[in-house]
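Single chain ahead, written as structure tokens, the form predicted on its own.
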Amino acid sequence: MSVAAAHPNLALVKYWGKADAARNLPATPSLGVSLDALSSRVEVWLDTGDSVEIDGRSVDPARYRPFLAAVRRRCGTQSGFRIRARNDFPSAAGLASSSSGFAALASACTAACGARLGDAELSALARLGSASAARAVFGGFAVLPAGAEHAQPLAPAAAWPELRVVIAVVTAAAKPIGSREAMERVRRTSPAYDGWVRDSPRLYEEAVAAVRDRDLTRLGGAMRKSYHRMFATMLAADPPIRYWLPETLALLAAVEELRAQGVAAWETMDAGPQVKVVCADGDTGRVAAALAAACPGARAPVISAVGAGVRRAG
């Protein structure tokens, strides 16, 4: 058995839509952030055949069968995998679960293969599970230029050690529409899509450079331009995509009333109803307890710091 972990990566310039859908390339350039507070941990044998089960439930291996092929291919074997994974956090609901998911899986299934990928050529391969996972192999901050076929670190975690995520979930139910199947949608109906690839360069590279400066009133500014302008891809599609909960709504409303107040906190969100809010550790509490009161029947916030890469667990 070989055992591994990761944690997901929020993107905080998003990764929406596929230069090529067979290679799963993306569209846009993207700067994501591990979450510590989160994770993902995979178990794999080799076996006879494919078979996967997520959180004690067996699932259709179709999803995961071009992944193994690919891995396959590269560790030179014809051996099937059995494939165990856990989350501790809700899987499939707009928190990053693929990223983590897929990033695990291909150091868990190279691994049993007796493979050793360097960071580079491991994020190439998780990303053909799951673009988001290309940087979920790096702790602290990467980027995943347009059309790239892995990942880049930007900076590691101690090089901004304040900087904290709270995480607000609002259900723990699967998406009703896959971001895979979103994304396709968005291409081929959206009118707002084409401007939201020609747009997204120029908020990454403001993002990029807010890291570097840790800056985070521009970092926050450029986060809330994309999702808000990804987000707007889905709405122009038809049918439209809607992810967002009556929830969602009464949350973005509260870090708009902490922002108003003085606060630094700054949103953003996945594919899904989840709402995440950037902000210095100072500050935490605050964010937590507004988040909590304008959502009180969902479970307490979860507070992140920057997170690790994937790591080998056995």
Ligand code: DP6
Given for the second form:
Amino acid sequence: MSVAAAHPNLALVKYWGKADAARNLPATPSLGVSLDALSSRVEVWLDTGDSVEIDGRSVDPARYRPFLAAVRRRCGTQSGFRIRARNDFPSAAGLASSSSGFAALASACTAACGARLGDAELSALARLGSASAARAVFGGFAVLPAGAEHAQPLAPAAAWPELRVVIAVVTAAAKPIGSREAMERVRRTSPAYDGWVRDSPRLYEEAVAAVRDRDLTRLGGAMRKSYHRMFATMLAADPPIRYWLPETLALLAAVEELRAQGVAAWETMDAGPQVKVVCADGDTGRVAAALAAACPGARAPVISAVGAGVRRAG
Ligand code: DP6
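Instead of the form predicted on its own shown above, give the structure for the form predicted in complex with the ligand, please.
Once more the chain from above appears, this time first in line as the rest of the complex follows.
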């Protein structure tokens, strides 16, 4: 058995749309951060066929076939894989579980075959499972340029040690439509899609410079535009896609209020109703209290530091 673990990689500037669906190449450049507080752990055994179990439930391996075929080609094997994955956070709920899941899976599957891949090759393999997983191979801050085969490290966790992400989980329920299907519908039907793809590189460059300078306000401004514009493409799709819940709006208003009070707190969202707020370590108490007050009944917000990259765990 081979074991690997990875943290989800939260996009601060979003990958949303594919330049090439068959090769799963991103249409927009993205920049993400590893979330130390959340983890996926994957165990893999060589077997006669493929089977996948996530958090104790058997899932259809069809979604995994192109990825597993690529692993077999790379490792020169005909073997099947028995896969058992566990997330210590809700799966498929907009918390980037596919990023950590496929990063850990790429590492565990190749290790089970006795192959040793460098980070770039591992990232390219993980991308075939989920493009956001290409970033999750790396710790700290990582970028996945538009059309890129693999992600690249931008800055290690130690480069911005006081940065925190406060995560408000509005609901643990799985999202109504997966991000893959949603971004394909957007590409086919949303008049806002072309503008999104054209405009994304500017926000990306802004965010890259902000991370290099550890400038939270500049990063926050780019983050905010990135997720709002991503959701604009979804609202303009046919039929429209809307992940937000009433609690989401209450949380967004609470973060805006914090900023009005002078707290550097900047939110982002993914394909789901959860709200993640980037701030400095000294402000996490205030941010978590504001999020809890805005969404009573939800579980307590999770506070995360910047995490490491994928690692073999056995
Ligand atoms: C909104 O990486 O899950 O989280 O490549 O089709 O598997 P596939 O998509 P996936 O999409 C992530 C979308 C996002 C933004 C991001 O993580 O960059």
